[in-house]
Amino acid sequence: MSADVYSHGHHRSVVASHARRGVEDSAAYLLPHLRDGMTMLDVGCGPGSITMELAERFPHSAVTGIDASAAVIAQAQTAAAERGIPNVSFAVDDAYALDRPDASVDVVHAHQVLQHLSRPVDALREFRRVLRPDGLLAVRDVDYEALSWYPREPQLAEWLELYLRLARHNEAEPAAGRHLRSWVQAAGFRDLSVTGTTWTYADDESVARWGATWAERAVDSDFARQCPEYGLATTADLQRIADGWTRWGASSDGWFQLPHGEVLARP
């Protein structure tokens, strides 16, 4: 299995914002170039909203979500379990060398996955190996160096230097949506089609999520271990960094946006 260092971790606080996302908000760009039968293969697929979601629109397709933290993985096939999902699996894999054969998937969908590992362009190799000659690239990563918010509040820009020094720290790429169309040309796909989106919070029930989030994050998820335990940050820093996420998730102009590089490739 890989030896990378998953800077956010899996704290309730950060599978709970996994868990809210879904097709529309996080795979758009994808949706369109579906059809029902493929095989999909969902990398880094985390609590397996995305996967299950998939699952359900195309009903005759068998899709399976992977992910190197057996603990989300277990959560991930008891909420399939329960919504009653035929046509889904979970399994704990290694995106590095994936437990299948060659050319045997339609689609490889990677979302948010790129920025946490330390050879990137080694992993959508592998992901290359597993798709059929006709199959189907379509990665997301965020741009951490290109969000914005508003009101300015000061913790969430020394929020923001910090997350990139940790990251940085553990060998992954946080500015990953800007490298994407470099990394998926070096691994040796063809045809690519480039895009970009953001998710935005700016209304009040969004706002406040996010901020609690982060509050919450910041002094008790890996983000919270990691800072300190490499030298980054003490715990009193975290805590004004939580106070400043709490100040601004309380804000009644409040304004987040999180751009998104994307990219289709053939193998």
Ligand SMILES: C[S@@+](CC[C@H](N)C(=O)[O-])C[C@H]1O[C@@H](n2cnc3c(N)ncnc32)[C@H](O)[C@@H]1O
Given for the second form:
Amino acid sequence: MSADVYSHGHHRSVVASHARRGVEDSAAYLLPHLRDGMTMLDVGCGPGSITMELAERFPHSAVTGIDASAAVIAQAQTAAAERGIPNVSFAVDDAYALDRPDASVDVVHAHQVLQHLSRPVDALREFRRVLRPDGLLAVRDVDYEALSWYPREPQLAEWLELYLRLARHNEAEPAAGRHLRSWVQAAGFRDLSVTGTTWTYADDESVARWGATWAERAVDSDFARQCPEYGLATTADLQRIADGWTRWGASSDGWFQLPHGEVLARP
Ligand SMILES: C[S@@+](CC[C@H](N)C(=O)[O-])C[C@H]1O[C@@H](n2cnc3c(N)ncnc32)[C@H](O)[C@@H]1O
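Now that the form predicted on its own has been shown, please provide the structure of the form predicted in complex with the ligand.
Time for the whole complex; same chain goes first.
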């Protein structure tokens, strides 16, 4: 398995946030290109909510989610069994060395994964190896340097600065969204279709949820553990940031926007 350090970790607050994702909010750019019966590989699937929705929408497709974390794969397997989805499977595997033959998959999808890898172009080369000649790559990542929010809570600026430093300490690129076109081309893909979409939290429920998620993650998650360990922040700094997220999450005029890059391409 790769030696990369995943900045978010799999604390329940992180996984619960990921498990809310679905194909409409995270893979809309890919949907028009999918056909029932295509084999699909969801790399870095996390708790598998997007993977499971793909399988439900395309019941004749064999859909596989893989992730480096055995714990999150076990959660995905339990959820799939509870939902009774026969055409989805999950396995522990490595984005850099997939347990798949050459030219064996119709679609490789990776959502919010390349931003966490120290060698995204190597991973993309591996995705290209397993894709059939007429297969399709679909990758989507946030650009953390382009986040915006309101009210201008100073502790959110402190949080972002810290997040960028932590990700780069872990040799990952948090502004991945704007790098995707370059990385996909460097890995040898062709016929790129490059787009950008955003997640916007600007209603009371989503502002409260996003504020509460990060108030918890700031003091109790791999982020909270790694920042002091690397000398990037003290526990007092993290508590101040958590308090800022709590204040922001209570604002009745809150706004938070995360721009994403997304690329479709042929091997
Ligand atoms: C931000 S989560 C995204 C999860 C899911 N794709 C989603 O959007 O909800 C990134 C996931 O990539 C996984 N990951 C990181 N490095 C990996 C690697 N080398 N191989 C496979 N998975 C990896 C992490 O364990 C984590 O579950």
